[in-house]
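Next up is one chain by itself, shown in structure tokens, the form predicted on its own.
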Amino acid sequence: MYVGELLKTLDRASTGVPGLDDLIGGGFLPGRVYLVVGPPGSGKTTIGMQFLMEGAKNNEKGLYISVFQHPKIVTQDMLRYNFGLLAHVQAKKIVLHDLGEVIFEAGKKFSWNEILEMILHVIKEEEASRVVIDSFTSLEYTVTDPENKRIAVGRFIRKLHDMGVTCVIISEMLSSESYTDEYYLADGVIVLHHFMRNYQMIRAIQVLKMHGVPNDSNLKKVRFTQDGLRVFQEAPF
């Protein structure tokens, strides 16, 4: 069997978000770290939120772990799309943990390790196998030691692979031309993009990187719909 063969036997975690799976061979790969990165008001968080739902609708417990934002606001923001979100956290097929919580009224600052393990311990507590770290910039801001993230984030990355957890990171895009630790260490990288042509915004979704997994890296329309965001496979010019 060749290599192109095999890898249309592997299982894959669907994304949850029309027409993405279409452009990554299937879905994700299972256990294995993908970084979402864009910039405000590009559809990140919303992502993360399709993919807990499609895990949920299959059984696989979820958990949304919010570094900034209070659980209880992010709540209310996708209740804006048709997912029957409460109906899933009721149920506890989906677990929103406040990490901010912890990090911010603490009143002091952590290490690298010290914050990863932390989420470490929060997955492994709730025994989920599909997480979304929403999002990972915020926690450049709470650490000591900067200069030891990639060391962290990269033992972090293989522990979770050790776990066979499915994580999606998000991540802000503070520029389009540089980039940070988490693009290079993440199995894949998946970018949200926004333009203005003749005055309307014009949104994108680009697969920078998959490992393992034949993709299409060109540029796609990507919409806001009832549903949560659905890729179109047609370019956005």
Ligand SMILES: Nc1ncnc2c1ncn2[C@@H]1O[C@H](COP(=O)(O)OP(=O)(O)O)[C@@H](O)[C@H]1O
Given for the second form:
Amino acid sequence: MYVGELLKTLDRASTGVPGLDDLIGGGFLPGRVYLVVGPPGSGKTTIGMQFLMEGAKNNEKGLYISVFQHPKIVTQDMLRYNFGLLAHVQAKKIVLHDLGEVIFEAGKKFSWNEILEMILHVIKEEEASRVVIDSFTSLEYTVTDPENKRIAVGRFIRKLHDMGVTCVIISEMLSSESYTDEYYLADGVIVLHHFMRNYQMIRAIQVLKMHGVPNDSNLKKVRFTQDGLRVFQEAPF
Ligand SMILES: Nc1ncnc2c1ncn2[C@@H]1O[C@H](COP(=O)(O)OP(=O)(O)O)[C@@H](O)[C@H]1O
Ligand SMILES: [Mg+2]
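If the one shown is the form predicted on its own, what is the structure of the form predicted together with this ligand?
Once more the chain from above appears, this time first in line as the rest of the complex follows.
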């Protein structure tokens, strides 16, 4: 690797989530692959969109790959925030791609490699520099070869690294004790939590792992605002 390239790795790609960059040394490392995991309604899709909006503001093309939900529904849901999402979608700075249309409606099933190749193809075609895949969990139930996941996803992440795209993979949290392959394969893992305490819903975020960056893994307070998620540098309770 050339020195110039090494220096480039010191750049940061802001996550677009106020307060989150401070927990991870200034933002994501460009060209790396991150996992955002959490239970339903914890803000995974919101974080994904904030990440794409931040890129679009800086003229970086964003691609949202929807696996299960119809992109129209995702757009409708995200319009309740003051992101200004629609303008970026109309300007094609953010593209929503409906992968579900192919993998659920083709009348046949695909292998991990076939699906991941489809994703790589769309990323290349759209020339995206920021990518969100929402979510990996829905893929687990559709592939013909669930046992090949570790190798196929490992290969996929290597290819993303070669392409230099910064990618956020979203996963549903199945159990806090069991880690799926992408936890091990991703360059960083951010976990969203919500739990009840004294009859109140507490929302929190945790940086579980972040390669190459000293990080604070303690739970931090999270709030939903009109502009999406906001992270505070204090404990959630
Ligand atoms: N302004 C708000 N105040 C409180 N909660 C909000 C607000 N906006 C959205 N939410 C919460 O965000 C959740 C959906 O976020 P989303 O990013 O779609 O989560 P996920 O993708 O993890 O399911 C909803 O369940 C809702 O409770
Ligand atoms: Mg979601």
